[in-house]
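Given next, in C-alpha cells, is a single chain: the form predicted alone.
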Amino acid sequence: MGTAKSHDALATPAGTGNNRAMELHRETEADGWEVEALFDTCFAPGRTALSSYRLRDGVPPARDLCLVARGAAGEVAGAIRFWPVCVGPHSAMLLGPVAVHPTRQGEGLGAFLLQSGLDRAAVGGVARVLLVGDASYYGRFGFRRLRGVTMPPPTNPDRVLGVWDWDGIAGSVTRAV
C-alpha cells in the first residue's frame, strides 16, 4: 500500500457544478480528533455502539488508505476510513465510516472518497473490501450482497456488502489481531 501519494491536490469532483477548491490527503494522526468531530456530526451519538465498531476497537486503521477531503479554508469537509478484518482465515478492509459534512453534501464529495479510497487499496494490492449499507447506493461502486459472509449481531445481512474477490470467501468477521 505504499505506491499511494500522500498528498494530492484535488478540485471539487466534476459535474457538480461547484468550484469550491479541495484538498485530498491520507489522514494522519493529526487529523484524527477533526474526523471524529466530522463523524459526530454526521451520525446518530449512539454510533460506536455499532457491532462494526467492535472490529476496529484496538486495531489501527489502514493509514494508507484512509482519506481526508479540507475546503480552502483548511476545514474538514469529508473523510473515509478502512479498517483491516478477518473473514474466516481471510483479510479483507472493512469499509467506513464515510461522511460528508452537511454543508458539502450533494457535491459528490461523498462518492469521491468512496472512489478515491477504493482506487488507493487497489493499486496497494487490497483484495476484498467489505461495508455494512444500502446495496442501492454501494452498487455503482461495484459492491454486492455477500452470502456466508457474518458480521457480529445484530447486523442485517442483507447489508453486508463486497467488492472485488469474494468468491470461495465465507465465515464471521473478525478483527484483525
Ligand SMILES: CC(C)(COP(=O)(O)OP(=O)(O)OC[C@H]1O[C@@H](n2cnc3c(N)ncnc32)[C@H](O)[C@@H]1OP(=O)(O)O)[C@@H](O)C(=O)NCCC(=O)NCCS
Second form
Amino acid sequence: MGTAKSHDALATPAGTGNNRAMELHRETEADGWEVEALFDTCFAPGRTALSSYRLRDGVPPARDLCLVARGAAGEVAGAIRFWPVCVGPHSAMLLGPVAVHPTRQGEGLGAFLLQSGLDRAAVGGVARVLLVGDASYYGRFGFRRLRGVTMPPPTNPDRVLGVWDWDGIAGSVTRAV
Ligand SMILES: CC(C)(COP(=O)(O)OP(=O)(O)OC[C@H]1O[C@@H](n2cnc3c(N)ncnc32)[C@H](O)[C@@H]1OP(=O)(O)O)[C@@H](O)C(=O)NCCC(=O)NCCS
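Cool, the form predicted alone is there; where's the form predicted in complex with the named molecule?
Entire complex below, previous chain first.
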C-alpha cells in the first residue's frame, strides 16, 4: 500500500490562514510521542481505557495511512491514525483517533486529514472504513450508521459509522490477527 517514503511531505492543505503553511507527513516512530501528546490534549483523560482501544492492543497501525500535519514551526497541529480490524470474517479499517490542536480547529485541517487518509486508503485497496463518532461531522465524508456492526461494549451503536463497501457485512468488530 503506497510507495511514499516514510517522512516525505505528502501534501499541503489548500486552505487559508494557518493551513497554508501546513505539511502532511506519514507518521514515523519519531513522531509518536508528539502525536500522543496531541491526543491527550484533544481527548478526555482516560481515552486509552475506551473499549475501541482494545482493538488496537498488540496490533500495529496501518502505517501508510497514519498522517501528521505540522505547522511552519514544526509543531504537530493534527494527526490521524488507522488500524486494521475484522468484522466477522471480513477485513476493515478502523479510523481514529483523529484530532486537531484546539488552536487550529475550524480551519479545515480535520477535513484535510480525513480526506487525505481516506484517499490513501482507497488507493491502497481498503474496501471499507469504520469509526466511532458523530454522524453530523463524518457524514460529509460519506460515513453512515452501520447497522448490524457491533463495536466492543459499551459503544453507542448510533456512533458506529462506515463508508464504502458494507453491503452484507455484519457482526462484531474484533482485533485483526
Ligand atoms: C473533530 C476534529 C478532528 C475536527 O477538526 P477541525 O479541523 O476542527 O475540522 P474542520 O475545520 O475540518 O471542520 C470544522 C467543522 O466541523 C464541525 N465539527 C467539529 N467537530 C464536530 C463534531 N464532533 N460534531 C459535529 N460537527 C463537528 C465544526 O462545527 C465545523 O463545522 P462547519 O464546517 O459547519 O463550520 C477536531 O475538532 C478535534 O480534534 N476535536 C477533538 C477530538 C475529537 O473529537 N476527534 C474526533 C473523534 S476520533
